[in-house]
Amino acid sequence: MAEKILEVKDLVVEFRTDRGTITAVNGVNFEVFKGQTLGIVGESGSGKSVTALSIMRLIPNPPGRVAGGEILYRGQNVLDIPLDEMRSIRGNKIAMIFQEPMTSLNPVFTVGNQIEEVLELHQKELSKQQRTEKAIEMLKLVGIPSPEKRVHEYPHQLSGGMRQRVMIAMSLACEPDILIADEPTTALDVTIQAQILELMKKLQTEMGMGIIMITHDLGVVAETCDDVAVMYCGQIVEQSDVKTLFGHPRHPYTKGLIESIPSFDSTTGGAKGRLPTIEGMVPSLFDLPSGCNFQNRCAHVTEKCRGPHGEPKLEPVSKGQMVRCFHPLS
């Protein structure tokens, strides 16, 4: 049995607004072991990078805030650490690769002074040649040509697939246990981010750690992950392994999600036709439906599902596999 890092128990998220409160992240639960991949998808909105923020506890509050729930890093409830105590487990143990490396990485300093302020926070005893050497080290363990160059050039300079690379020598750069990757490879093209992907599990095989990696892209969840926590309106509606999540999904959400991955027909020579799509939108923080949130889209919605009986609760319908729904596809 792989070695636990990180535990989410019941984490609730939510945000004060000028119409009210919402709750972004509603009762979560997910494990994340040594060496393994956590994958967690769903459509822009359904609290996915909510969840990873939190862990990082890098919720703006106000208007934010951790409304309930525990992160335990290691048995220690993240939540209640001291915040000066936080940021030496923030970007030393738990590390995040953000979304976008062009507004993540600062204009006006190179890359190796961004990789170095990270050893200076948290390696204080290395000397400013060891961080140097360091951070040319990083780049080259991250593939990037000429590191000796490139450690004195400025973002702007780099190709995007460079930043990103750049991004993850940052994250990697004090061999964190756990590695939070929200999006890593949007706006890349296919060829970078089969690299960029390829390079994370060649890393984590390496090192040893734990990855959860966000993303609405299902593509990217079945080359890189262990495990799946499917996400709908701050709520996780089926978890397993990444196996049974693609030969047997049992919600229609996640049915309809790796329906609308396009295909190439090898009999025919062409793609299939056009995509199926989960018609609808995804209802409103603010105006959910009683019962299940998915009702609205769902094409084997009853009178069960929309309200007499409260909202289903996440359940398990075989070994491993956990489903939110009053009607699981069989």
Contents of the next structure:
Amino acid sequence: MAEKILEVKDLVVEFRTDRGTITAVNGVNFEVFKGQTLGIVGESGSGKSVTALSIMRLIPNPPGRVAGGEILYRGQNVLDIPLDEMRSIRGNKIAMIFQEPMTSLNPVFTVGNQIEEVLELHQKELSKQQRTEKAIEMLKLVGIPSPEKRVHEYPHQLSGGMRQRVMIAMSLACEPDILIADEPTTALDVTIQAQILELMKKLQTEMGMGIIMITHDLGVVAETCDDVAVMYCGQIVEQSDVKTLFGHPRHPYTKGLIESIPSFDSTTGGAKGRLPTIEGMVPSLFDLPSGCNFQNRCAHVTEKCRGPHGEPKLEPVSKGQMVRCFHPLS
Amino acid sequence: MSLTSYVLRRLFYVIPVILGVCFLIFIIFSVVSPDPTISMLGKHATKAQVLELREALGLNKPLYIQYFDIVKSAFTFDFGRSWSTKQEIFEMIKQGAIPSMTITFPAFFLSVLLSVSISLFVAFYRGTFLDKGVVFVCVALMSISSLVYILVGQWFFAFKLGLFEISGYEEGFPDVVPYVLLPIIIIIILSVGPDVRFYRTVMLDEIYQDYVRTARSKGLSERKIMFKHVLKNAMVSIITYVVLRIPFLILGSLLIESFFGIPGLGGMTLKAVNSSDFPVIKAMAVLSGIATILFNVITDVLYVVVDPRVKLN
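Give me the form predicted together with its partner chain now, not the form predicted alone.
Next comes the full complex, this chain leading.
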């Protein structure tokens, strides 16, 4: 078994709004291992980005706040440590890349300057010269051609894919234990997406960091992840290794998600014709139903799901597979 | 394209703009304005007297020569003599500029420094009572008429408490200080309200950008983020706002100068307007036009320096 580097326990994140307090993340548990990738999948608003940001302690407060739970990085609860200490972890031990490569870099500093900034912060022993060399080395590592030239360029002179490579270079400059990737390929062309995912995988094998891959794209999960957690309305509804999840999904929501991946059969009008979708809408976090959150969209809904027995719990159904459902699929 | 050739090209484009400004001034003073000799001589003047004065003041010259004189003055700064004091106007401007700038420049630099610092500070504490308090004070300061500051300052702080001179001017440092201190403070108070509100908005626009989140995720401290990342991005807006106000500093403040008896350009202009001293008003119009144009060019050049996304062509 690989070394466990991060453990999230019963994480609860709340946001206070004018219309009342919502629980964006409600009792989430997962673990991240060295050299492995955990995928967190879900629709917009399912709480996956909030989960990621709370690991970095970057939830804007107010209105947000971590209301409960623990985030253990190598056994230490990062929610308890002083902000100074947290800053020495950010970018150094736990790094993050974001969905929007176009705007995530500061437009008025060169990419070299922005990579060197992380090194200046966390590797104080390096001289200015060494920092520049390291920045060039990092750009080379992420496959940017003629890095000696690019290091002096500004973000607007690079394409979206190149910028995301710069973000990756920046996040990996201090060789972190964990890389949190919040929809890293969503804003990119499909061909560039594949390149970036491949690059991340390659760097993971070389550097051995654990990755948390946040995405709404099950294709990305299938390609990159070892374990998967499926989130819905701030909760994990199904959690298992990637093979089991795709081979034998037990939660109706997971099954629906997998079925709605376009494939050649469905798009060319084969047996099924139309692409299946999950009917209905995600309930508002202000107005969650009692019982199972998925009841309104579920084909297998029964009276039990509608509340009399409370919420379903996330329970193991087989070895390494947990499902939050009263009637897990067989 | 290099910065030098960019600047040269921009300066070249300035010429037609100056010609246009001169044309507007010409229209206003030589074509549509009423005959100044009538107000100068009074209503009992004879026709002969009017003609004589028009001849003496050069109002009989053909229109194209009058336009050409304005254009010439824009490039040579030779504005002729004042009708009322008979002094060389350029000398008058040189004399008036010093008292004007003794007040406006310190006031300007201090207020920019103060406003930018306060706005960085409140942007850091955005959404808290401190932030709301500062905004409230700013709106309150803006809502009070400038005359109130002048009169209260002169009556209470200068007359009652004797902290400053009530009005007047003395040449040379440090004699000048008690005379200019109160006007400087009043100009700062007048500008801090709107400035802080403007800069605060600019800072807040930047603070919610994605690159700030990236900077945080790198482990930078909030202070470093504010002073390095946010401030440099906010610079573009700040520069525009700041540099385009410099021409007005040179021209002085009409109101403050006349209330405090400062012999500056503002007071001079006001006096010229009251006595229909056309050459002086024209000179000030030409000068402010040129200053505005030049500082626009300077703003554009500074954009290139501050923001790498601004292309030189």
